[in-house]
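The chain below stands alone and is given in structure tokens; this is the form predicted alone.
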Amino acid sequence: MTLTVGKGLTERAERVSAVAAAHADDVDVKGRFPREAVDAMIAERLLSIQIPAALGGEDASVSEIAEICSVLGQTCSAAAMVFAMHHIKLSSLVSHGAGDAWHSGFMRRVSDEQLLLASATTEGGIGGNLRNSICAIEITDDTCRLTKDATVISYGAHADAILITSRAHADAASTDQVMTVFTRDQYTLEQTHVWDTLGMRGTCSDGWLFKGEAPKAQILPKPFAEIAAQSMLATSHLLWSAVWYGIAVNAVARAQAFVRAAARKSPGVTPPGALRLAEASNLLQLVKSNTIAGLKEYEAAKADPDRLSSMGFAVAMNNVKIASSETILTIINQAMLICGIMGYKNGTPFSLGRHLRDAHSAQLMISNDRILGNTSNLLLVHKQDTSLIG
């Protein structure tokens, strides 16, 4: 399986790719909003692609969302992940929401509108356990409220609509959960803690008090269990290992014109950096081969609950989390090793700081020590997959 991307897809990423480009270093450095890629990504209408034809949308797969992901994020990584959250919740409506009216109509709004979803998972006194929640939604006739202390909400202040979770009611346990739907007329946020980080700072992922009044109608059907296990945590996994991918790729493309760079200075000589360049491009094939794979097990999977809320699976998507996340800091290094202080530099053709910065925030997002936690409980009781026929 290789990505494919087609119906001009690729053409309109590398438009929003371009403009991205020309403004990822002030994003980083003023720690604001992609403004301009995401407006170019509207005008693109590149925000309903997943959403079916019959609702306005042009029923993109979940490899040709990734590989816009990595198209993107070779220029910016910020703009890569705001558009890769967002295609993460959308998967949930998609999945979960296309047979409910109200949902199937919030769809076609996002298509005719080009609204960009937000996600607040997260919630002050769990940590980052997205699958337990301490608020409660108020159900009350036909409205439903909800107040949550939300520690992250990407892009929160810049979101049309923001998918929430919560317990489904009063009474429920931590973990009998529901996702809602509440667009920007619908609530209030209250800023609590400023995203001043590292690396991927333009994603604006500051932490909000939430509160918000809507109809019922607009919780989703299923349980938010389910939604995790069948759409949400396989595309977070998937799609963010393809931002990152195109992380690497940049590095590694700007190590190797600093190796061909040298090459031409002194024509007969192998330059220092061209066997570090080898090996990176060899875990770049590594992360390549690990992000298709998944690819691949989850269009296959996504037919079958069953299977999409298997071990296995769980198991697989997981490891496909984990090796991304921890190979692309090893390419970075070494393409920041071939460029030396050129690449340490920042305002150089080689620079590699924004790069690595970002980079980092990949083993964490959702912790790899949390995710192993929960592989090695799988793997108790569940045999692993060792064919290579799948």
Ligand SMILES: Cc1cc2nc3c(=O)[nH]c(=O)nc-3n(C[C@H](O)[C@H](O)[C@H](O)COP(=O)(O)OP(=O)(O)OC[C@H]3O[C@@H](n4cnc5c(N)ncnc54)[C@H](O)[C@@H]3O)c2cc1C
Contents of the next structure:
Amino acid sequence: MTLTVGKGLTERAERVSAVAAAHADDVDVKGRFPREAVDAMIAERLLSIQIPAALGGEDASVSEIAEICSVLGQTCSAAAMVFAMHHIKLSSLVSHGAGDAWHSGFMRRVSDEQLLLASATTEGGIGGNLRNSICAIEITDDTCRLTKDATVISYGAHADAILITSRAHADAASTDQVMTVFTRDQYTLEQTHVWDTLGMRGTCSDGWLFKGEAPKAQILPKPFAEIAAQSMLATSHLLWSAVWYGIAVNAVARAQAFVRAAARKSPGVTPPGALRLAEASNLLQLVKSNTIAGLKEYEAAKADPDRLSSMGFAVAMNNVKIASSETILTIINQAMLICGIMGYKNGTPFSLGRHLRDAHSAQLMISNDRILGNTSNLLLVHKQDTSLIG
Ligand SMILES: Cc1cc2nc3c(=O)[nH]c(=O)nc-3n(C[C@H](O)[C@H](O)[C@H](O)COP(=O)(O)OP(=O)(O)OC[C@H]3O[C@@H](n4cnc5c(N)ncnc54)[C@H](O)[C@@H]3O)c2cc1C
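Next, report the structure of the form predicted together with the named molecule; the form predicted alone has already been given.
Full complex below, order starting with the chain above.
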């Protein structure tokens, strides 16, 4: 995919990716925040590209952001996921906050100061069922207050603001939710869980008891049900998929380098891994096509709130997530079989342990079973879209 010429997004992303590559193993081993890569994103002003130009951004499309997620995912999955999650939060502000004075002003601040946004939807007792909350926001006069047992907030300790879900008021049903922006000076975080995980270690997704107080104008003006359906779910599935695709791209590139080196060593003899590489290339293309189709569908639906809220759109986005999160594991496993012990060992040019561990988060990042459960309910009434025209 070619990014918009003029913004130089490709070059900017590649410069950040090179910085991320230099620190990726250290970030993984220490389970530390990818500070250098995020500083490079800030230096390249990549944190505000999605914001409208009138508010200091560059009007970047979701496809352009997805391409950057993939470029970063090819070197450091954690840095790529931080970038993706920041832009998922920003998509809710751009889609639902642009007509509102506080949120427009905040987007200008994000541009000017390159603020990093984090997300707190997961809650103790609710898990990843993001369309439900236990905690409720309290509103007194012009002030809102919230306490939330936020069991997973990626880079919570490093963010400049957190977008957090809750019930709309003390008597609201669990699905009657709002999302509120709290800036760093408006909340405290008390650590409740340590993120010591198999993979995606650098996202530093610790658990926190969040306590915040802010002007009530910081509550997004639309119900969270609309925000989730019209921006957050789609951008999550698409941008996560772009990160995961990037991880798989790099795994296949390593496997291809391994096969080529073997071919050079024994001219005229097809290396044993060559056939498997062809299979991996086929699966990689499937993930790419699936992600591009999802991105196109979202771009086309963006101007039409009914289409964005339709069952067909939800099924399509769920399917993008399920397919990419499952298929990358098969691809990386193929790459591991091709590279053999050189892929299994850390510290070789063909190492794939980090890729495989990071990729295992994909099926859990909102459990695929939960997503399949949602799709299966929709398919009780929705007829699968089978047209090749789109
Ligand atoms: C790298 C990473 C970063 C993350 N960052 C953030 C963040 O910044 N902010 C945030 O709020 N959250 C974050 N999360 C949390 C994530 O969004 C989910 O909340 C979390 O993965 C739990 O998902 P879950 O509740 O769907 O599954 P789990 O709570 O893990 O579910 C447990 C088990 O129950 C099963 N299950 C649960 N519900 C259903 C159902 N309805 N149908 C069928 N089976 C079900 C699942 O199969 C699963 O095996 C992050 C997760 C990861 C992996």
